[in-house]
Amino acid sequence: MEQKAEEEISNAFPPSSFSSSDLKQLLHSLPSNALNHFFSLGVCVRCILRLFGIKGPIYASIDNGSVENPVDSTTSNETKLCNICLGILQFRFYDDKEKRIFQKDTAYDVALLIADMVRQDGYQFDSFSLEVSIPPLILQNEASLWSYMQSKYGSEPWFREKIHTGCVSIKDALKFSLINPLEKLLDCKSSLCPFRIRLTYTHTKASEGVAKCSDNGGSCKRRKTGESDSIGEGTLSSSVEDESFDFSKLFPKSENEPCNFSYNCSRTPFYFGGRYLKYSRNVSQTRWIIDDERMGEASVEEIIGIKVLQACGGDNYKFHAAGREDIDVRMLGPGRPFILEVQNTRLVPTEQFANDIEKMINKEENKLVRVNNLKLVGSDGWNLMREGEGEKQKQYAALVWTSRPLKDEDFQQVSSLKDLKVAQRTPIRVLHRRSPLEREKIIHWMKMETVAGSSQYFLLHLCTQAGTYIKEFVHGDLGRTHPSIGSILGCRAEILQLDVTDIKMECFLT
């Protein structure tokens, strides 16, 4: 019933015809003793309605320069800082950029400044999401102030319907305040989409609503994603049961300096997968840097993802590969997959936009990186990517020296190995960085080849498991990978190149 009514009451006063008479008929339907009490608190009138449940675009109407008491004109004080939103609902705030006060009369005075700085951002969308965070100081305040009603009307009617269904939160009595205008002003709809405007409001004497939260048996701690803002009975409906107890101190004390106000837009990121490869063996795959020396002339990462983000006018992003190869490693044949995370940009990207960026990127003069079926992802992509990840075969081609010159039956020796049990320890060249650890791998098959015109060097191609150290298992690493190239040869074998041919996973190949 009471959620028909407030329906009811929404619906009767629509924001494009709700006037200061239709306000004035409102507040006399509501308790004349309570609504008064509240006026002469210095509680806001879009406070008042919210504590009476009332909900819906009526909030977007009132004109704080016109608002007084229905029952006593005397105690109307929207001009003075409301002592539960702390000026909140009376648009009135403190402009961290301006370095001064502002004070708005209407909601549409507001979504106009809001909609304003959205435009000078540059963002492209067609929905966006309101979002509101508040200083912990205003939720002690509205824990205070229903302790004090609960003590002053708990045994009245109205407040015994109220306890059971709630009060609307002043976050949620500010977008009913801004959604309207601003739909209007930014010609889109509000919803839940990636796009989000967030107002950011803060107090100075929010560390000691924290610790008064804290005080107060932790009532006003965070709530957990998808719990109402509503107030109700499970938060604020334990009695107060003694007698003597001074209730006029539950009421929350007046404060003179309205909320900081802070504005942001941002967009959840896209992702972009695709799969790269790397013609040089000076690109490391990661920005690379000791001891403030760049390792490499470039990296794999600022390549494809510096040309990406300043295509979508994004803020930051971060590079996501199916495994890495050394700088000192090649990365061909179908290319290395990827996911590429653009956070907050400006540009809603497409396909197309995908195709225009590679493009882009292959047209590079020093041909030190390409990349190949760029395309937009979702989370999809990332499953696949790394379902195969840890399941994925490689296969390499490496050039070989070994210290004595190779026979026919060398080459037949390797090349019928498969699925050869290799035990590494843990390599010397990365024991810094990685735990000391035996793993088992396995070599699925080998192929030699002749390098013409020597007996001493060879092309080793092979297929291995996802994770096997390919230069230690030619060189064995001093005995800690075993068996080795060297030693199923018996002699002496050093890598001297090393290329990334083919990573058997199916994502990003079209």
Contents of the next structure:
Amino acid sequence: MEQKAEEEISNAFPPSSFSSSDLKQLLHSLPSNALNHFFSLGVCVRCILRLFGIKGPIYASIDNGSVENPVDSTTSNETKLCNICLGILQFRFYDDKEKRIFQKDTAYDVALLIADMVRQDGYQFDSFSLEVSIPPLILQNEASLWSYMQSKYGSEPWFREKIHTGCVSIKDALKFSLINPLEKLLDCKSSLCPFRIRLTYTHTKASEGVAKCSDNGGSCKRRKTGESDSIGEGTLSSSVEDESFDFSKLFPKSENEPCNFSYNCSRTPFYFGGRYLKYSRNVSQTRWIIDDERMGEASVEEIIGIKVLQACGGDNYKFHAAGREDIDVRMLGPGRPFILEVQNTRLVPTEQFANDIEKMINKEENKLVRVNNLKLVGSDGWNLMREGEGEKQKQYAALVWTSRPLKDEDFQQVSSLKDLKVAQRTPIRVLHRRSPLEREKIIHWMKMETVAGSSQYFLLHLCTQAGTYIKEFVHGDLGRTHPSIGSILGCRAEILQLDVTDIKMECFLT
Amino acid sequence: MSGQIIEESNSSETKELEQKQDKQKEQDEDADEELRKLLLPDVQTLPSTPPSAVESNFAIYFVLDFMKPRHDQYVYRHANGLCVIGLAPSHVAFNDEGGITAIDFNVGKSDRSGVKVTGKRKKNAQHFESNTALCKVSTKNDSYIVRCCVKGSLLEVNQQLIKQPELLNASADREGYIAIIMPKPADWLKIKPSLVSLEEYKKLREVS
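Could you output the structure for the form predicted together with the partner chain, given that the previous block was the form predicted on its own?
Complete assembly follows, chain above in first position.
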């Protein structure tokens, strides 16, 4: 819906300039009784145009300084604050940063401010999406004015025609005003895209607006979701019935205050997917700090995240991995899938960019972490990673010591166990932060490999269900994991080292 | 004629596919070989007897003559603050002929084996003082009260002991542990000075 409206605005009319006589002509073509009435009530010229359903770049072309009252050619309403839009469509606002009220004559002047802000931060973009946020109070004014119009002119033939197209919302009128000048200044077209320019209007009388909004309940919500839709249909049902509504509130005697106006731009997050390997036994997966001290010498998320962040000029990153391994466990084989979310990048990352970053990370001298198959992913990346995360099998290699020398029969006994069920009570080392439960896990297969020169050390290869605690399966965790390697072999078993050798998931393998 | 041509082009396609598969296989084998190299340890660096899981992950303390002579117990404290309580090898119960024959968790005001602690916040855990009774172990002719030694919440008792009290005789220091207690950091600091280290224990009890 939004995209269509924006395209409409861009493509509808070539940005030709409407002269003030064109504006006069246009105003004269409108029903004069309604036009004069609204003018006398202090409604600004753009609010009037939008009430009559006018669209297009005329909003951008009007110069506030040269608008005349159509009736008697005296000076226009633009010197006073419009009671409906509270100055939004008159380009009058209070700027928080400069701490003073601004009064701009043309949309171009406002667009200049915005374009300056965009250029300051050094964003790379080939399109922009304009988003506008308006206080509920003014949305209420919009709706009330429409129903006022309905009650006063409902029987007129011209109104009955208009009712189908409805009036143009303040948001759309503002976009009609600003998009063409912004496109000129930023040298690109507007469209639905990750680069967002956000204009936020707020008002100190917001609470009044909120209360009214909640009165309307459902219709208020509908207005919010169908931003670019015409206002008329949505609110007719409730407001018109409310005949006791005091329309004089719309046109108070004392002057209102203009809105606070702030503007910024940002980019929606980019996502990188890939697999990481961890060669170090002193690197945690995520940043791990206890009592202001870092555990381990680095973390996978920082090694990858900081590089990517710097390269594309983002504000911050979030690291999401499919499971995790202990700080002293290496992640080998094809690696563990991960997604790195980067927020508000100044540059636009490309596939080549992802390749370059991957090479950069892998060239690091200390070789703590390796990244494979790094590439940009869309929202489907999440599904790929989360899908079946709990069911996927993991493969490990553990260096195990037994309290007695092992014989061939022991090796065969271990290899013969397929889909072995293991009951694991919450390991003591995590019992402080996890629920005390007994979890049944499956060891799909095991294979023991001798270590040359020792009859009490061997490499245990095993493939287990996701969520199995391997260390506890080897040493038994004081009997709280049963069976364990020790109980199977009838002796004491200890684990010296553990490595993850495969994560059997489909994603990010190329 | 045309059939022949199709056959030829097919075989060149399959040849390409085979070559690709062979290359992939080679790559996989290389990767496997690299992985193997990483996994295999250097035997020279391995100790003949490595430290046990308890030695590696816990700080080992002992409490001697707790409230009664020769009522010696151990306290294994994990880095996360949890304490495993059990009978030290020098406990008087092990001197009785036949060792320990039974264990009963129904002491004091409740059956310690009956409490169900749930959730991350450890709801329903009972708060005990250091001298609160945990259980009673019986030998042929005698019985002895085992106490918490550490003030804190009782997270679990070793249910296995009820069916297999002989675990206490065979491996009181591992599978024969009695209970797991979670003390508050302040309570741990208060009790720590009264505990002795493994070294001191060996000296005081003349154990090797």
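Between two forms, the rigid core is the largest collection of C-alphas that superpose within 1.5 Å. Positions refer to the first chain, counted from 1. Source: prediction; values computed, not measured.
Legend entry - Post core alignment: residue 350 C-alpha displaced by 2 Å or more between the two forms: No, because once the rigid core is superposed, the C-alpha of residue 350 moves less than 2 Å between the two forms.
Inset, instruction - Establish whether a shift of 2 Å or more occurs at the C-alpha of residue 154 between the two forms, with the two forms superposed on the rigid core. - result: Yes, because once the rigid core is superposed, the C-alpha of residue 154 moves 2 Å or more between the two forms.
Inset, instruction - Would you tell me if residue 312 moves between the two forms by 2 Å or more at its C-alpha, with the rigid core held superposed? - result: No, the C-alpha moves less than 2 Å.
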